[in-house]
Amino acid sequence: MSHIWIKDKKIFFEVEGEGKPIILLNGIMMSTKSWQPFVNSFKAKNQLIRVDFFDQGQSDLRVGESYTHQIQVDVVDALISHLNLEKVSIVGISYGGEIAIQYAIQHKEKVDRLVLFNTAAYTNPWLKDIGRAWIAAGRTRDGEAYYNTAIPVIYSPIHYETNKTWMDNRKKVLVPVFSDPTFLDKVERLTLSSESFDVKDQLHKIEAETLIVAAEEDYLTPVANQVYLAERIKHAHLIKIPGAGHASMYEKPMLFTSLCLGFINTQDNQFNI
């Protein structure tokens, strides 16, 4: 466990394992701890790097500030420079995928492979209004109201129903978190930081081999969002996961791990067949 300073603000990160470096970029409500179930597999043959963006986990807050995604893109670049890495592979899900796309556009020479789960090229009106609903629920300071607004739609209906005991236990853990004004305020800032996100006209700049993963029951960033990316990123490969929602890595953990590690660690980009 360690941290770097960006001006007067602290960014928390963890580095484990040896080998080809992989950076995992969090979804909007996630932190470095959210990846714990995957750590053993990811660090077995790779250098695994986890990082909390500003307003996440153990990194510093931006109380009273409004900002765009650019500050998080700069976090990734500062961390890569701090670790003296020439090239990295990046795995991002949702919010983290959006930061990953922007990093690959701005620093294409530093990105080896890019893996994007449940990611879009811009914040469309659908997603913006969902974010506004989260904000409205958060301002009530009612943890159960926030949970019921934000969490069910993250999962596929079949996962939610067939894992009801797990979901009920998850609710017991999350409702106190969602009752914390500090947490709600930082997620509001993160949500607002996404409203201006739009890289539709820049996707052609990405040079990295890119795996784009869609989940067929994702109701936050539906499959059409990932198809859009795949049609505009030069070296894109599209996979659709049936029976999974926006939290695809939790619903299909074996598949998530296999797709990431298999794609990143495949030695060749071209095959003579």
Contents of the next structure:
Protein chains: 4
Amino acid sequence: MSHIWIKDKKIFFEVEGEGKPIILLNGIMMSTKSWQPFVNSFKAKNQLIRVDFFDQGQSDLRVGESYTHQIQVDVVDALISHLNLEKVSIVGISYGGEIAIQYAIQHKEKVDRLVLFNTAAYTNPWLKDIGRAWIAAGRTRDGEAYYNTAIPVIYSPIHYETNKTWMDNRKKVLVPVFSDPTFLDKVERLTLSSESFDVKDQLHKIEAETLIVAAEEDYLTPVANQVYLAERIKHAHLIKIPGAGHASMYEKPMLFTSLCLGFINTQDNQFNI
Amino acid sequence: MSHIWIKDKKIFFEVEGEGKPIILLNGIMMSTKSWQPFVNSFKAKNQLIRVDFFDQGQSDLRVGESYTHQIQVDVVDALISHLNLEKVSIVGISYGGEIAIQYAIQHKEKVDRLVLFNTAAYTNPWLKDIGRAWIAAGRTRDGEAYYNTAIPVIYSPIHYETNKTWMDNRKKVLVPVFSDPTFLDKVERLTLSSESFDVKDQLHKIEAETLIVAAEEDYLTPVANQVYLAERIKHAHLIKIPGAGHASMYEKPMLFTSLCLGFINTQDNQFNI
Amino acid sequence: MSHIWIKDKKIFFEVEGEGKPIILLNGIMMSTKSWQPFVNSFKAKNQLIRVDFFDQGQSDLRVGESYTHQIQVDVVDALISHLNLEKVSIVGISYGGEIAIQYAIQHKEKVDRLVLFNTAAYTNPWLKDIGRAWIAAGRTRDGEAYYNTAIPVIYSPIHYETNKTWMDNRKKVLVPVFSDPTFLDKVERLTLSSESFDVKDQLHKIEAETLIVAAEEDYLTPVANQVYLAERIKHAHLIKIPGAGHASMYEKPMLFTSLCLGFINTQDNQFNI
Amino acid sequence: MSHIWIKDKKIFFEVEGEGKPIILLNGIMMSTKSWQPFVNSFKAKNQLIRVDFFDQGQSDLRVGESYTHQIQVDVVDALISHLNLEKVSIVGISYGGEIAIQYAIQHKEKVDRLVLFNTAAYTNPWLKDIGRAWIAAGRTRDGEAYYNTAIPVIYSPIHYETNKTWMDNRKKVLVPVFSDPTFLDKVERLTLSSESFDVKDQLHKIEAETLIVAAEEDYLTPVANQVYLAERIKHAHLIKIPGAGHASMYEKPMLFTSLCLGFINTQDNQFNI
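Return the structure block for the form predicted in complex with another copy of the chain; the form predicted on its own was the one displayed.
Full complex below, order starting with the chain above.
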């Protein structure tokens, strides 16, 4: 429970455990708290670092500002400097994966291993329209409308059906959050910050050994996005999770955890086959 | 340009060409006019029958009524009786596919061959929530919001990107339509009529030779739905179209046309291999 | 039951039915007779042309000769000239698809529509080794060894399991054939004629509207081969058949028939969407 | 470099490193030596146990005997008892995965986590015929024929093409091995021992948390086999590796290593999502 200041704005972060450091970068509606179920396994043998981006969780808001991903990339760098880490492994999902990619492009010497779940190389026109639908739903301040607009593209149909009670509880928790103007305005700014995201031409700069995870039922950043990344990032390793949607870490938590920890903690990256 | 009356309500239909009869059943936002690009090929060697369901195109509205799919199934039957057709082949996409399935269950003796594009056996909770998002967007009367909510789940990302001008034109045409209260109320009633759709337990009753077409980028009725149908319909033949979304007929018009005509017009359904 | 002479060698062919002409080109171990189950549907509305390549069926052998695919491409052209056909649609599977591609490259003005089942753009080193295994098995003159070497890469595991009686009968028929030195030597020459096949750099020359069919359980020319073709042939349309192997026409005869006839007989290839 | 005796037969094994124990079970043509490239990473934080089954590597032959998998399952149990291990995690690939499954069924209290690469629940008739082709090729004592019969179903086409030099070297190493009557007879007995393998009805007995890895280009135990396992093993987690064949560990060594170590070393298997 600590924070750093970037200019006059506060960024919230948490560090737990000891070992090879891992930073987890949040998806757009997430916060440091969203990772709670995974903390125990991640901190068992690693130093786990969680952070709230601007307009997330306990970090400061950017009310009235229009910004790009770059302010979040700079958050990551400020945090790594603050923690005096020479090299760090980064796990990002969705929005967090996009920030992770950009960090790995801009600060390649500081990235050990990179793990990208449900991540794209750019915001295509289709995804931009989906974001616009979220924004329009948010502006109605109708939490149920927002839920119905955003959640079915985040969870897979099979997860909805086979975890009905869990989804019902999730709805009860989320509808009030999705009715809160402060939250909705934060997510609107975060959504808009993604519209200009495009690193298609810079993927070749990534030097880190990179695990790319695609969820076969991801209908927000479908598998084609991860195949695109895997074909252009030098040291890329691609796997697919069947039966999981965009929120793959919640749908398949043990796979999420073991894929991240396995890839980051494996000693060699060259095998004399 | 004809119509029949069901009780005191008018149903609009069109018949063109001669040969083995084919009825095309519309998706939820479609009408007889939506098939215009396909008419030439379909009527070349077949009798082509198009029809507007209640609350579609030039058929009568059902303002203030809550109804199920059954009224549309009855539309199909009234039309087939009116045309004195003994047997007919039916092509349905999405909503139209669901009506086609129910017709084939209830009137199996009247169905020759059945072609189902982008069709499900039931409205799962996930799809129901998507429908609810459409309804909420429709009630804002904001055509652009409705467009952004509904269109990205109908067209695939790749279609969006590689047909940008076409999509831009489509948006110009659709936003005014999606701002029209009469249209939005019609689609709301049609959407609600799908909520109770569930023929999981009746699929075994279908006797027709059935072609089931799945589009690999369909994010509204994903491939798992068509696999489900194919595993339960007796004489089912499943194929997949890569790189196409829910509006597969518009994304891949030549495949749509040739798959329908090939399957319906092929003489044998038994091959002495 | 006719033949043409190419130099002093006889080529056997058959023509049936009337309408838009379709030539069926055989896979490596096939002959005109292999298409018997499909004749009825194909000749119903089309002129159906079947032909045995050199070293196939009732056409002449090329004992002691080493040749490339070109002699078979020339067979196709001689036959089309003999029949005075201005334009013809060609369906090829596997070896026949490879000849069809080359014909469409070399004689683009004579090809109307092209249908390629289970076809590759070149013989990769992996496929070459499989061919070498067939040849080695053939040289043992042990029909059962040849059957076990060649048949499991031709039929899918699911076809094996769900059509056990059919497969057992097939084995009874094939083992004697696969013990016949004349047959084995023919297939050896045909196999060798494929080793140099490579039209990767010429696919852009194909002008014909082309349907490319991939079988998802094809373990001889797997799906990646058909994706490769679809990405490089100008007017290509790709579909996939789940649950079928390399001998897709025997595993899914109604799909084979309706896909071919639908694609070839559909009037338009442009749709004003 | 140790051994145990089972009755009067020697079984060779090696133990390295310290930590949570992992036993690696060999594919049919493998031996303890085949894992050499992975030892460094596996022993870094775990106790790594390798073992040669009967008729493999440095373990004793079973000349003139016909046996089933059970003798190998008993090898695993004898070794675990000898090492006084209460619980062990098991990684198996192909033949080794089949032994691992049977061990987990028969000795569920001794298995911690289970990792199955490229594994089937039974030897279907198709796979049996492939095995018969290997046996026939082996009996010719022609190493190149055996190579061409067995290797293309083990490595993916893409691996063949993109690692040509590596494959050429592999061929130079393997052809002499595949010409050695002792080796060929060993593999024949191992192949025959798989013919009766069928645990379809016992998969529900497995209690271990299980990672199932399918390689999308596996043409010996294709993806459908792993889907089958995943649907029937209680605590199963399925992932797919695109672009890899049956020898997935050699085609994707870093994925193989990090998947195994990540899944076995992750602390929790329950996540309070």
